[in-house]
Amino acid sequence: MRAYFETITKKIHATLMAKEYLSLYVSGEDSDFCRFNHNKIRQIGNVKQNYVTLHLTSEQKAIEATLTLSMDGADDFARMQSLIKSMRHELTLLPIDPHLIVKEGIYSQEKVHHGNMPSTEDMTATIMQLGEGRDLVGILAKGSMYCGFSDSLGQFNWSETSNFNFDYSLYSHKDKAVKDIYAGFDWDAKTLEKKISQNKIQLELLKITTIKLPPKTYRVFLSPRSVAEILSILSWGGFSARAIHGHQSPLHKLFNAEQKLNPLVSIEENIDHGLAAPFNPHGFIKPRSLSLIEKGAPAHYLVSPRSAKEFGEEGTGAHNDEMPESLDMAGGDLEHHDILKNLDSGIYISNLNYLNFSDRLSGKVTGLTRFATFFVENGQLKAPIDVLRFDDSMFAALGENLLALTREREFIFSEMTYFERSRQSAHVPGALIKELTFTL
Amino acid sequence: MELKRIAARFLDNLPKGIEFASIRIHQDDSQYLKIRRDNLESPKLSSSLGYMVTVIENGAFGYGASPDVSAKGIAGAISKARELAQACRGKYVFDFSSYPKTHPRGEFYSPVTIPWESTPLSSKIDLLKTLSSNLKIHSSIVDWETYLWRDKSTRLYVTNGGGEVFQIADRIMPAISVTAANESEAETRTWQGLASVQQKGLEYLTEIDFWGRGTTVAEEAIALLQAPVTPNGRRDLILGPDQMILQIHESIGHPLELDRILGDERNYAGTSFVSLDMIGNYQYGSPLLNITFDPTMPYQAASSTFDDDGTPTSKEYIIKDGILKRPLGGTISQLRAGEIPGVACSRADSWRRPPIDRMANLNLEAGTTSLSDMIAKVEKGILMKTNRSWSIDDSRRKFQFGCEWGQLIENGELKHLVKKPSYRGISSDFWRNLGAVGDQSTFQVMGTPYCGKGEPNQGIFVGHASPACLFHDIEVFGG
């Protein structure tokens, strides 16, 4: 694909007219999806797709349009030639754009890794074969993805990986299940038998009774997987340069210094250690980490090229959306094996569901308990509990609530396939919660 | 016509003797313009094609999606399916011997009087940034946008036995949103949005005075900043459409989805409090609720006549009377559950995506009491309008959500605004609750383009109609 796409841009520059400046973003990927329930097939496939986003300017005016490529290249640059000959004839049209921002430098730069992994076949048999006997649900998506930069000044950008995501759950009964996500490069069988034999033990626990408890406050422990829940509803607009000036960041607080999140907390956008490509559809390069809170306190937010115009600030190469990519939440003292003995009494939550904001502007979120969630009593797993909504300040959870980070680290890659599979990442440890609100 | 030429390499690739096969193909083309502060953002077009080859043989099912449109690229798509199928045989969830291989034919155009097109890119652009400059009213107003966003989707079904389905859904949204904030609070105030989607073309903007209501949207943020917060405790509450197609959307259409009930969609969308044997008996909801499956609604967002799996559509009572009839099922969940009733709700968000159970048009059918009689009927209660927050677990019992609009009703009068106003319950002690239902005249067709489940993931346009309806007792509070 990058040959295809490297060769095909170059004919394309090569039609613009003077004043013109043209970029072409490209995002595919192919990959292969097998969906389980039972621990049998429910759907299993192949999608192959690749975008490319043509976006022209002249005279302080720009325009944007997609296009999926067949990649037959007479017919794909037909299709782009007729196309930007229409966007030409709309750009004399349009309004100056006092916001649009042109790229100036050239930046190119390449970022490929290829994991190695066996066929979806094998792979589908081997969680099958694991699975026998359990009540497995879940997805696997393997394959390779990629996106490109092409520019008429002559910058080109590639990021290409191939990786697999198995992102399952194990059912006891009814809604109780531990979630476990196998991801990552290489595929390694006995990694998964390792996961799923934990798995098991965990399955083991959720046989006992449930017990319900009433909704009031109580001391929790976050998984590194729910603080990674809490992470995302907070990135969306969290740290967007423009829903901060446009009061409408959960963080807007943070940001203008009428709040402040515990010393313990300190959040990084670490393109480094991620999936995420270091160039915008922009071509803009994103610094490799950029510290976003440090020791509680705010350090940058996100600023789009289309912001850093609007607001007179310094751009850090964000997409339009101004969300992280790859946030990296540094660790704290907390030992895994001390969890339980320092949460004492309360709920161990290893799930998070379908959070929001209860009033955004406070940074007040609520959401539920899922999968497999425990009733803790001096310092031992009791029972799992029903499903609990809590309701509750970020900056008191964050803030003056949270007692300790965990040492050791997860490192979580998003599930997500909207659209496309996604290149979003999280490096996050578990959090020790003196008190969070639960309502219902 | 493309479409057709892409089917027609698709039936002359196909290998000999193969059981069942079918492709979809998708032509989906999208414009959305932003004015946002006054300045237009980059206009965004969108043209999409590609298709999503289907094959079932010896009991096995596999799909292969690609944009590559050429005779090579579309008999690769066909070998990879039938790979992917052939190495799982066997081993799937359901034998998809018994999958009734039908070759349905028809059409669907959705019902557009004055087409996108008739109107140049920048006449709309001058008209939104016309409307985009009454909107900042005053010094409060720290945001504010508008935009329309037109998505049109052109599919085309075909079979190898003959089957031939093409349908066109033309959908439009226009939105203001404006956001008014002191010093320590901010309230944003939203019309329209995408909640307004229509399969309509541009005269939808006429009809609902798109162009003529930004003031008033300002107007009503400023309001809100300077309201007092919803007071917390129980009352009675009554939700406009807007709200209620929410309520309607995640506390029955999704406990609803046959799929999720059957267990498909535990590891990410969630589970359903309703299971197999609740459907003909259960007691969804007070004797006034009546819910409907309609793809037959003249505009609305899901119409259609075939769903992507070539079932015929048709209207049915999913809830009569409160009780429940029928899930929201496709065929293949139809016959995984045991053959009972369902519903041509078998969709995909696109041809990168092979169908599953979806809402598609689900409604709540009008009543008989007006509004000013149902506000009469309350004591201590409060009106809210415009979804604002929304969270369900994922059996789909507890909810909460938040709306833009509080108005307080005392002794059956409608009385002061209040902002942030919030609602929590238990799904079926809530729809018990039910105690009165809109008459047409309350009654309003809407959508949203963001229904979210299945894996992979797909967003899909979904429709709801609904009239305000009044429940009681319910907790309130402020956000």
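Note that the structure is a prediction, hence the values are computed from the model and not measured. So that the term is clear: the rigid core is the largest set of C-alpha atoms that superpose within 1.5 Å between two forms. Positions refer to the first chain, counted from 1. Compared with the form predicted alone:
A movement of the C-alpha atom of residue 263 falling short of 2 angstroms is seen between these two forms when the two forms are aligned on their rigid core.
A movement of the C-alpha atom of residue 425 falling short of 2 angstroms is seen between these two forms when the two forms are aligned on their rigid core.
Here residue 28 counts as shifted, since its C-alpha moves by at least 2 Å between these two forms after the core is aligned.
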Second form
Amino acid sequence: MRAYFETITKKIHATLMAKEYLSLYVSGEDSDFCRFNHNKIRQIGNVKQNYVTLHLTSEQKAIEATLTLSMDGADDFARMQSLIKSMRHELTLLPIDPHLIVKEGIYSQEKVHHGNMPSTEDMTATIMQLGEGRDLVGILAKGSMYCGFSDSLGQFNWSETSNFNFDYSLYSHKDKAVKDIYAGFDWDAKTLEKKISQNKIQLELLKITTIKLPPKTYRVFLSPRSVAEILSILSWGGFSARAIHGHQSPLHKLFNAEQKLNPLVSIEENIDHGLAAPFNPHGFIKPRSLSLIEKGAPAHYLVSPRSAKEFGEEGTGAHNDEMPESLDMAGGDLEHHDILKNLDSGIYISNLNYLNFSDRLSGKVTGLTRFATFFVENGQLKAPIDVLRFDDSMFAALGENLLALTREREFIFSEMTYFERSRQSAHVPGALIKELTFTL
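For comparison with the form predicted in complex with its partner chain, kindly provide the form predicted alone.
The next block holds one chain only.
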């Protein structure tokens, strides 16, 4: 795909008129999907698709449009020429944009990471073998994802990764299930076997009658997936330059030195170790790694080109939504086999769901426990609990109440597949928290 994109963009750039600037952003994938139910393959297929967005600028006016590539050189070239002709006409009808951001300079680079994965047939065979005798439900997505940028100044960028994401549940009865994820770049059947073995232990515990706990504060352990859910909602403006300057960020108090997090908390946007490209759709370059929170203190935030111009900041090449795509949270010293012993008595939370802000500007988040959530007594899993709603400040949960982070971290890839597979990822540890407030 890289060679095809490079060839066709050179041809289309050669057709431009004087004073025109054109950039092209291609995004595509070659992915296998397999859906499981009752530990059987119910649906399997391949998606191979490529979209290109053309951004045409002339005399302080800009317009963009997207089309699907057929991968027939003559056909794609003809359709892009026709589209550019229409865009030229529409440009004449548009007013001048005084805030138009025009990229300057040429910054060509690429990122290519090919993971080590067996065939889809071998991966699905391993999954069904490990799930034998259980009601395993889930979806496996694997393959290559890529994007590229090219402009009429001569800049060319390319990013490509091959990876997998197995999002699955093991059902016990009714709505009782253990939900987990195995994602990454290098498939290891032994790692999945270890995870499913642990899932089966929890599955047996789900047969015990649930305990209804009264709403109050509890000592809790949050699995990496639960931590990823919390970081995901905090990313809704949490690290956005626009939200911070507009006093709308849930981490506003952190970046304005009114609050601090626990020194155990260090978070960065780590493009090199995630799925995201080191450039945005308009060719602005992102740092390969950018510290966001360092030992509990604010470090940097994400600045889009438009925010850079508006607030006089140095840009970080962020997308317009200024949300992190490759969150990387440092681990701690808590070993996996010591989690229950250190939790002692409290709640082991495998999953959180339906998260939202209860008080955005105070960093307060609410949500529900879901799936395999257990009451722990004297370091032993005792019984599953009924659904609880938590409502607490993340400045407390990730601040004075944070006791430890696990040494072992997990990749959590977004399972979203709207239009195409998402490139958002998080590499996070689990967290032991002294107190988390439950309200219902």
